[in-house]
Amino acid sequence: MHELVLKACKTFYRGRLVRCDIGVDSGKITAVAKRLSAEHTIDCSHKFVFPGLIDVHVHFRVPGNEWKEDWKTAGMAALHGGVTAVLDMPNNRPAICDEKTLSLKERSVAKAACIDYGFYLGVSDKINELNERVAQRIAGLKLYMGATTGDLLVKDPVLQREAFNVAARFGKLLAVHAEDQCTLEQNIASAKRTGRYGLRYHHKIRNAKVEAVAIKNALALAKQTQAFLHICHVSGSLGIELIKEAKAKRLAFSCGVTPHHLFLINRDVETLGNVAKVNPSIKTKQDRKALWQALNSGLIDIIESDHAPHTLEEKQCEYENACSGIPGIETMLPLLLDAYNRKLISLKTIFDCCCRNPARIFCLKGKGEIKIGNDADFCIVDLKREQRIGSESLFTKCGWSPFEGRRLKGCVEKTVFKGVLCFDDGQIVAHVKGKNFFVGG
């Protein structure tokens, strides 16, 4: 007799699509079989069950920008989206770039986290101060090769190389925001000189070349230093071609793509306004086509939300002053489920890119698969249920989405975290304390 059984689950188990019961005890998966009995059950017939999703790229804004988001609202948004584990970026206030600021963030988040988590450490001129004690407490390093939100830009190629060397020395993954600052500055100067500076030109200012130059440099540094590279939020066809060539040569690295780059194009940005201003930019229909082809061919490893909330007031101003970033953690899976229903993506690709690959690449033990001994984290979805994205149903503190008004087929109905039903049919119904993967086991 188990504490909890998920009955008649359709899910991926041992690499195959199966129908099974999943037994849960003390927050762990303890059995997978045809029929199991339990004190409590969740009927999953006519549903599909994913392991809890893992979002390796979020900006939960603590410390320093809690008016945009905090770990209570972000955690609820994550559970709404079927996400039970995240890796949070370091461009906070203060930036998380040394042991002092990392400790500040650890203390702040530990009090409020209702999902599991880890942190990146930002690359700065303090990178050579990294020691083994601190390295063990982080998911990886984050290198900003181009300017974006925060003050962690690293333009100096010598310091960029040193970041790769340090990552290799400590065996840590190095995640890169791949936009080349020198190329970007040239484009900005040209745009202002020709009068082509504004939101409608954002994808030309931060164009595919800006990204490709940075990706080329990052791949070269990864090869030279043997550091493991993760290229964040790939957005353009030129970058995809470089990634394809590097993977053909068996260079060890990974890359991710975001929902906003998969589901929007530059024409949508002109309609939506600054709410769709994001770095790297949302590009052309041809770039989006290249991303989908790369995703479905297995070239892209991870789908990451890049959840980056700002208030509408910060968005509703002149282009140059409008913050860049889009909230997306609770709309990521619904958009992908709708794409599945439109035959744009398979359930296996969603599972691989949102569950299995993130756990494997970032070494998150107990996550990413339906497996005996793993954490009892589940996302239960109705593949046929239709929903409309509306601000009234969002849990993110910023309270808006660029996808507002879209009607989607496929819906997250329940999220189970550590064996506890935490999200159920639009409501947070329980709160379970999350843990830091890299601190205290």
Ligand code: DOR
The other form holds:
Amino acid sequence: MHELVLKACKTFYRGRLVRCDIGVDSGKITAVAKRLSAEHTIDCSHKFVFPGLIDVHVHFRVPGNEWKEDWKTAGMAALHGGVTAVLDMPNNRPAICDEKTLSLKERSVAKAACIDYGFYLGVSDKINELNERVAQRIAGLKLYMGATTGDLLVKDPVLQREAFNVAARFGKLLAVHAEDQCTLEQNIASAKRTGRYGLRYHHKIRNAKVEAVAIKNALALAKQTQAFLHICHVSGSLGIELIKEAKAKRLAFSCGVTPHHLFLINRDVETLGNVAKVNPSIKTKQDRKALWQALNSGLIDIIESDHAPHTLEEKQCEYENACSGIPGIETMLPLLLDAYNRKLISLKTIFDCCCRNPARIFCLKGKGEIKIGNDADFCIVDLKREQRIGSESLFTKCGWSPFEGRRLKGCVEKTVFKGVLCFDDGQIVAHVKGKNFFVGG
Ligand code: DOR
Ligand code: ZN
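Given the form predicted on its own, corresponding form predicted together with this ligand:
Time for the whole complex; same chain goes first.
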């Protein structure tokens, strides 16, 4: 007799699509079998069950920018999106780039977290001070090769190389925001000179070349230093070409794409306004096509939301001053399920890119697969139920989505975290404390 059984789940188990019961005790998966008995059951007979999703790229804004988002609102948004673990970026205020700021962030987040999590350490001129004790407390390093929200830009090639060396020395993954600052500055200057500086030119200012120059550079550094590289949010076809070549040469690295790059194009940005201003920019239809092809051919390892909330006031101003970034953690899976219904992606690719690969690449023990001994984290979806994205049903503090008004087929119905039903039919119904993967205890 199990504490909880998910009945008649359609899910991926040991690499195969199966129908099974899943037994849960003390927050862990304890049995996977045809028929199990339990004190409590959740009927999944007409549903599809994913392990809780892992979002390796979020900006939850603590410390320092809590008016945009905090871990209570972000945690609820995560559960709404079927996400039970996140890795949070270091472009906070202050930026998280040493032991002192990391400790501050650990203390600020510990109480409020209702999902599991880890933090990146930002690369700055302090990167040489990294020691084993601090390295153990982080998910990886984050290197900003181009300027964006926050003050973590590293333009100096010597320091960029140093970041790769340090990552290799401590065996830590190095996640890279791949936009080349020099190319970007040239583009900005020429855009201003020719009167082509504004939102409708954002994808030309931050074009596929800006990204490709940085990706090429990052791949070369990864090869030379043997650091494990993760290329965040690939957005353009030139970048995809480079990734394809490097993977063919068997260089070990990973890459991610975001929902906004998969589901929007530059034309949409013109109608949506600055709410769709984001770095890297949303590019052309052809670029988007290259992302989908790469995703479906197995070239992309991870789908990451890059959840980057800003208030509408911070968006409703002129282009130059409008904050860049899009919230996305709670709309990511619904968009993907709708894409599945439109035959644009398979459930296996969603499972691989949102669950299995993130856990494997970032070494998140007990996550990403339905497996005995793993955490009992599940996202139960109704593949046929239709919903309309509306700001009133979002939990993110910023309260908006560029996908507002879209009708999507496929819906997150329930999210179970550590064996407890936490999100059910649009509501948060329980709170379980989340833990930091990289801090003991
Ligand atoms: O558009 C962006 N917003 N790109 C980033 O790299 C950072 C993010 C944010 O933190 O707002
Ligand atoms: Zn980001």
